[in-house]
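Just one chain is shown here, as structure tokens, and it is the form predicted alone.
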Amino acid sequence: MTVRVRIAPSPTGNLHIGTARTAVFNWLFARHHGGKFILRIEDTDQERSRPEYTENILAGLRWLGLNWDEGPFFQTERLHFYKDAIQKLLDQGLAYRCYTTAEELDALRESQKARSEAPRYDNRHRNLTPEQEAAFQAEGRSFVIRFKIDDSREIVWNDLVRGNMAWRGSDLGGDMVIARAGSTGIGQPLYNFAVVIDDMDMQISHVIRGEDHIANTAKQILLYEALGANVPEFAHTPLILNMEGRKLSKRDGVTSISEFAKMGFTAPALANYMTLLGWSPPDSTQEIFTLEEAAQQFSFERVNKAGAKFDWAKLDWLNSQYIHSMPIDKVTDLLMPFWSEAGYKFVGGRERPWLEQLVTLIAPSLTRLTDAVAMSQLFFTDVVEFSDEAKTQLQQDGVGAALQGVLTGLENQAQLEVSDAQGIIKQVVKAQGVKKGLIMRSLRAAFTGEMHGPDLMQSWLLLHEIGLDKPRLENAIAVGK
């Protein structure tokens, strides 16, 4: 059997972390078995679906490296398949037109609530006569299509994550609506029906999705059987939880995949992290691996039943490891959009080699790519603001004269190497009888406005290359007076 799996997001919002993790598991399973990963856009909710959400989903999957083999397919382009299948069920007496009004359904729910009963449809229109249907139509009532569910039926399957599962038909809420009301004939098909037709037509062998779909699975198995199709295997993956063990929500700061990118996470790190949300590799000590490496080891035997807790600290750590291991030119490419967004201008000597020197300086300290904005700000502005600690340093006795001595030493220094800078410092120490530590601390305050930061000598060389070291020294001398 050829493994064929699918990810089927709805374009009613941006690609979310939960959907993306489901996509990762589908992709890993397909690649492990040499199968196909299919992309389907479930856009039958026409009121809420938006083209920009579709593009966001496609871009997010591409960014993560989850390349698909077939698709994208769009449900709105497949309506004739659904209507043909519905008509087949109607012809076989397995589905029927239900004319129950919204007011009647509300009254039914209220009466069940008064009796402390679970809400369910009472199947009142399951066996209408042609005359009764004609009477309802004469009243101008619209209809929905309902699929007949046998309350006494037990639906069982072997879930690849959860083992043997069993549901009774009586727990499914009565006969299931499979198509909305239409102005003429069969209207828009609903999710539980459309997904079955799509999976049948696309020959999906394994349906891998979140555990919140388990009740849907029982209903869908009945539809597969009614339509004479093979039932795929199912794997219901654990939900993603917050650190308190509750279902992850927007309140936990969880965002769409595109927002994770804006927050400075790299695609390989986020994809790596998502593989660990519910799955563990055979070597439990291994935490860093590519999607391709994870696919070689992936199996549902190592997918947990319990919910997977989302840990921001763990994601930050993984992201830092990926950044620190990347070639400098790659990190530079990734940082360019963040610098541009911050309004930093790449002019006045800030050419590519210079930028790569800057990245070499700050990359070891980066956790997220966004960190580079603050870390590199001093290299993209003419004047720095001095912290109180830096001002105190610059106002110490002898600092002004020492910085003036450094300025004098730079007068004939068109280019600057580390040895040149060290020579200037040594000369000032000897000429003015001050300690080297005083000069080094004062230079850091002058160049950066802070008393802590990246390597001082490399920072000085970068500032000198774009002509900012002398103005910084002059400004610092003025502040110290």
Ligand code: GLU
Second form
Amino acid sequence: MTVRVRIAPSPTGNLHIGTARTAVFNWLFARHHGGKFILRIEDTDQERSRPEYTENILAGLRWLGLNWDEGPFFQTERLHFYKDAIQKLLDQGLAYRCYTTAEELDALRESQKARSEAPRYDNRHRNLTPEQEAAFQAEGRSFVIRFKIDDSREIVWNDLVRGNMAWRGSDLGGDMVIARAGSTGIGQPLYNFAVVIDDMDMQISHVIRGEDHIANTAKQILLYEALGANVPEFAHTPLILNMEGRKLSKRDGVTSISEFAKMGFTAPALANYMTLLGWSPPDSTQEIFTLEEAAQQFSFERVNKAGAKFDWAKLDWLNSQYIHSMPIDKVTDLLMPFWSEAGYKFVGGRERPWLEQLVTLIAPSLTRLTDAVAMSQLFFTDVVEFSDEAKTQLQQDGVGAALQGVLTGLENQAQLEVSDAQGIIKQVVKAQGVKKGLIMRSLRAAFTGEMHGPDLMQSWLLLHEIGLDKPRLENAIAVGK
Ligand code: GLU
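The block above covers the form predicted alone; next, return the form predicted together with this ligand.
Now the full complex is given, and it begins with the chain already shown.
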């Protein structure tokens, strides 16, 4: 059998972490079996669907490296297929027009509630006579299309994650609506119907989706059978939970892939992390791998039934590992948009080679790409602000003279190497009889405005290249007076 799987997001919001994780599992399964991964945009809900969400979804999948083999297919371009199939079910007597009004349905629900019964449609229009139908139409009532559900049926399937599953037809809420209200023809087909037609047409072999779709699966199996189609295999993946064990929601902060990107997570780290949300490789000590590596080992046997807890600390750790092992030019590329966003300008000698030196200095301390903004701020401003600690340092006895000595040493020093800088410091220690530690701390205060930060010598060299070391020393001497 050729493996054909799909991800079928609805463009009613940005690419959600849950959808992206489902896409990851589909992709891993397809690649493991040399199959096809298909992208379908389920945009039949025209009120809530937006083109910008479709863009966001496509961009997010591409960013994560989840390349698809076919599509994107859009359900709105396939409406005639759904309507044809509905007509076929109507002709076969497997579906019917239901004229029950919203008020009647409300009254039905109320009476069921009063009897403490679960709400369900009572199939009242299942066997209308042509005369009854004509009378409802004459009243001007619109109709939905309902598919007949046999209450006595037991629907079973062997779920690739959850094992044997069984649903009673009587638990499916009565005959199901497959098309919205229409007054003349068949109205807008609904998700549970369109998805079956699409999965049939696209010859989907395995439906891999979140466990929130389990009840839909029971209904959809009945539709496959009614339409005379093969039923695909199903795999329902566990939900993503927050650390408190509740379903991850907007209240947990970010949920969309584009927000994760803005927060400074890298695509391979996030993709890697998502593979671990519910799956573990055979060697469970292995935590860092590419999607391709995960695909080689992926199987549903190692997907958990239990919800997967979203662990920010673990994601941060993975992200830092990826950043630290990336080539400097790649990290530089990734940092450019964050610096631009912060308003930093690439002028005054801040060109690519200099930027890469800066990245070499800060990359080992980065957890998220966004950390680079604060860490490199001192290199993108002309004048640093001194912290109280730094001011106190600069006001100590002998500091002004020592910094003046460094300034003098810098005269005629066009290029500055670490050895030159060390030579200047040695010279001042010797000439003024001050401790080296005092000079080092004062230089840090002068150059960075703080008492802690990145490697002092490298920072100095970078500032020297853009002509900022001397003005900062002069400024620090003035502050220390
Ligand atoms: N459009 C559905 C969703 O976004 C797809 C469900 C499915 O995979 O069948 O949840």
